[in-house]
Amino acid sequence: MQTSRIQVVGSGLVGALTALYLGKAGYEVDLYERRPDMRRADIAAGRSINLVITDRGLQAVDRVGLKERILDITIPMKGRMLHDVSGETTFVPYGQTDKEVINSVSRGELNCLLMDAVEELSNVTIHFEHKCQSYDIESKTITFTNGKTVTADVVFGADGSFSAVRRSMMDQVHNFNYSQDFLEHGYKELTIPATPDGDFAMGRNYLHIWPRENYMLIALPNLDGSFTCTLFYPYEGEESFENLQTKEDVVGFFERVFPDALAVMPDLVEDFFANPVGSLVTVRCNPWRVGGQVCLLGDASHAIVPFFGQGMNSGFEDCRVLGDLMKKHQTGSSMDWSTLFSEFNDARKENADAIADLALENFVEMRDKTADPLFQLKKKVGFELETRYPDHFIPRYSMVMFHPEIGYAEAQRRSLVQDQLLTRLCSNISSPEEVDWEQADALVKEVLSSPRAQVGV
């Protein structure tokens, strides 16, 4: 089918990158955004201020020539810095080399950079203050809340976890499967400012975590020397947001469980009561497409909780896979969108479900297990296994973060087997030096095949 203009709903991170892929492929694209232009208006950047971009996301932006520009606005983090109640810290590296880092980036700065890149293309137009109200499949018409309507042969819904395009599909597509699951925890964003002389109040190249079993505080560095902090805490119960109602409640809570964080948070009380409690939701749906007419991607089709740092990265990977499939199905000036969308749905759905599960599991790991000696031992033994058997063993975290050639579903499958192996090797020992490496060699050959041979989009 020959396509006229393509409509992309949502100019957030995934929507803007989708428009870039389409624009660079030669299509005329209209990109619709419900908010004013964030580069010129003082508005919030989105659900959270800070994100991490990892190798999967970097691979996707590299395809459109933006990797170096994006890395210039990031701060690399080489591991977790764990803070106990007394203020003592323990460093847990993400990988074994200096190249195995994740990168802290401002959501707002990244979104602005992507929109700047979009506007460098003469065949892509951004329409601000166009909030999608509905999409009619039969008439192929997008209706916006400002009264404007647009007829579109091909529509991409990249309008977030509460997508209007997806809601319209739910109303019009028979047997449309949808679920949303909220955690019993919410989150509140706080700040550790730069010191008076402009330095970082803590180590800059780490993801700082204060794990406290059922809840936690994290901090990611910003280019201006500050840290964006997020408190993940239950809504209700003895330890919960409902019991933090006064200045005394908040200060007393931080004095008791996060004393070293409190010491560098002069605006804690103001931030706490000024910022709302956000919700944490996992969205799953299927199908993501209707024929060759409309396709969902990013949070619109698979919103996840932020605990593996893969929400944006999985959405960017959607764009990379979309780009690969466009090259595959392009015939002259015609594109078989129906086949492309079907293959895209099949390729991404199982991986989206897998990273949703892994993100939920990583919440438990971050808040409950990171300070546990057995967990830290298994991490060290895992690194040693990776060194000795690089073609057979890659730690789960490394597969997700540093090996985009391994699909999320494959990483999930292999991590289950590998964790069983680590549990056996680490039983009744207290250091990697005590591992029975003859047993390890036999187990690796028995239960593990090469993860590098088991790749997926």
The other form holds:
Number of protein chains: 2
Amino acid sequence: MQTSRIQVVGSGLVGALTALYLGKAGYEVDLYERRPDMRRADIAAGRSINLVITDRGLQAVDRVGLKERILDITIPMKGRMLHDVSGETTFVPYGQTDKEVINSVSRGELNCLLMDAVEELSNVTIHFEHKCQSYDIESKTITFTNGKTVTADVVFGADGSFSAVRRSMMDQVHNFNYSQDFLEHGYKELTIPATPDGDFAMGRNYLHIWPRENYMLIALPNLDGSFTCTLFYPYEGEESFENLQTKEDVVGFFERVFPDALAVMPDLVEDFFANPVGSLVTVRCNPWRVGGQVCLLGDASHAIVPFFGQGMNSGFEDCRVLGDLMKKHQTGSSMDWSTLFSEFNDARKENADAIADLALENFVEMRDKTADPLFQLKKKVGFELETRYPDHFIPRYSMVMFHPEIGYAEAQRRSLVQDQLLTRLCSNISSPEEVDWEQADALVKEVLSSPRAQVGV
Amino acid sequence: MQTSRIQVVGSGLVGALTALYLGKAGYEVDLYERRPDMRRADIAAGRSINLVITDRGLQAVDRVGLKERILDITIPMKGRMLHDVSGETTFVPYGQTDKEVINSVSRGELNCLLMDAVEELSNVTIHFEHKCQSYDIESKTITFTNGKTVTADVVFGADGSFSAVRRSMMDQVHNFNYSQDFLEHGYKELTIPATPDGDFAMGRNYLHIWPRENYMLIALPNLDGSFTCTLFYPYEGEESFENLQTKEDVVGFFERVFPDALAVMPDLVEDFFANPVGSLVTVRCNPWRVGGQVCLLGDASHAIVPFFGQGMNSGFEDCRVLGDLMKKHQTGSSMDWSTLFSEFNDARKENADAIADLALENFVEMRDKTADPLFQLKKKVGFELETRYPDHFIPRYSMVMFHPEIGYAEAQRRSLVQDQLLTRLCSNISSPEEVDWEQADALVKEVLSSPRAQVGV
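Could you present the same protein in the form predicted together with a further copy of the same chain, rather than the form predicted on its own shown above?
Below, the chain from earlier opens the complete complex, with every other chain and molecule after it.
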């Protein structure tokens, strides 16, 4: 069909990037945002765990020419810095090279940059203070809570975890599969400010983690020398937010389990009681689209927990795949949106399900396993295997973070096989030097020789 | 608290039985039903697969004195009668005794009987044409679509798979977990009428099944000599409802795969095009209650697919457990609804999840495995094990259908262990006579000796 205008609901990170892809492809685009312009008003961009942008996200923004501009506002982190209860630290690198880093970025700053880039395109218009209330499939009409309506041939729903477009589909689409699952943990944002000299209070290029089995504190660096910290902690139970009611409760808790963090958190008590406890949800649904008229992407179709840093990255990858499919399905000035959305749904659904699972598993890894010597041994042996068998073995973390050419679902399948191998190689040894590499050779041939286990398959 | 009036939303099977339990316990009860009185108007009681009532359901209705009245309107079925494509039949009994039967019943007739019983109580009032639109937790107010509102201290939501009470909880309860999953199969009701002489066209005391791997037809007897048939068939794909568009498509399909059924279905074409395709959904959620003020039960909190005949039975078991807990938590004329609802939620949730899984698995068993000689062999060896080791082995089907003292979750756990045993005993043999009972003795001691695997534990 000849498409006159395209409507994108939500100018968050994924909505703004979607509008950029569509705008650069030549479409007239209306981008609807429920909030006022965050670049002009002093408003929060939605409470959020600090973000990381990794190679999947960078690949997606590179296609619209924004990679360098975005890297300029990030801080690379080369690994995890683990803090034990005595304040001792252990460094666990993410990869083996300088390029294997993940990048800390402020959600608000990144969103502003994307909106600036959108407004550099004359064919894209952002409409602020337009909150979608519902979308009617029959009449193809979006109704906003301000009373306005717009009829739209093609709509993208990028309106987040609590998407109104998805809700409308749930109400109107026959046999719509849907689930929302909340963790028993909530999160609270805290701050480690820059020192009086303006320096970072801890090592700058790390993701700091205080793993404490069933819960954890993490800290990510900001450009201004501060760290944004997040406490992931149960809502209820003996050790839980409900039992941190007073100043003494909070300080006592931090003294007991995060003493070195407490030492650099002068505003802990104030932050703790000012900031709400946020919830952590996994949303899955299917289908993501209706014919060629509406399609969900980003958190609207696949909200995940933040423990693999892939919420935004998977949403940006949606945009990259959308861009590829737009090239494939364009004939002259006509686009076959129905086939495109069907292929998009098929291609992305299994990957979205896989990263949802991986993100849930990574919470256990971060809060509990990172501190385990066997886990650290496996990490080291994994890197050695990658060096020796680069065509057959890439650590799971590396596949997700540094290998966008491997889909999430493929990374999940391969990591199951790889983990069996690692478990066998690491039984009864205590350092990577003790690995029996003859046995390893045989095992790699045996375990990893199936085509599935090879790179890019 | 002293409870003045209790409101029950939905006078379907579970709502009516809930009102009976509450009414018999002495409460003033308002029972709200969205439809007109089905006993007076000529209306369908909601399209439905024919029901079976089994021992769990019978135990629940027995507590309110209705078991005999209900059995009077049922037809017992003593096993499955399997029909192959040539019309040959095989009988597979459900149990080893006369008492191990399941009972076919018309949903509409059973619902009418329950409403009659409700109205025999002077302290219960049914309000017809009151469709719940929403329930406001803060103000404890139910709003009906007819514009009326009622404030209620204690509300039971028994308003089915698409419950408005649950929807309101989803909107208002923080971190409400929810999922709705539809099968790729739909269902269509068909009829085998009585013969001109008023007789049953096939054996009366059986659940007839035409298993065809990915789909099946079933038939349950009615009191008037007819059978209600249900075709479970994919919505889409090569063999699917979407490819049965014409009279020729339908007759050709039945001639090819259900020829003996076609021979007794004179109204097939008319029925087929008059009746809609229904969907099959599994709904899970948690929590089921808010404090002591509102509690879901039946399909509203745990809708399941119909392949174990336990949708109504599990809902009736909710009522039985509710009755037990009401006795436990009553002090004088005061009831601790908050503790009661908490214990109800804890006790029923794992059982509801288990029967949801078991029902999904039983679809595969019914449509595909029943026709497998190994499956039939295992059934026979399972009965023999039950005879020899009655304290240690009860077939899965029997635990669900004939042993209400074993919860669904316990039945699920035990059947996993039992199935390993059966698989080992039945490998390399082709008839029950070939079982090596010395090996069996050893295996039973080895596999089933854990306390978990014993009856009632």
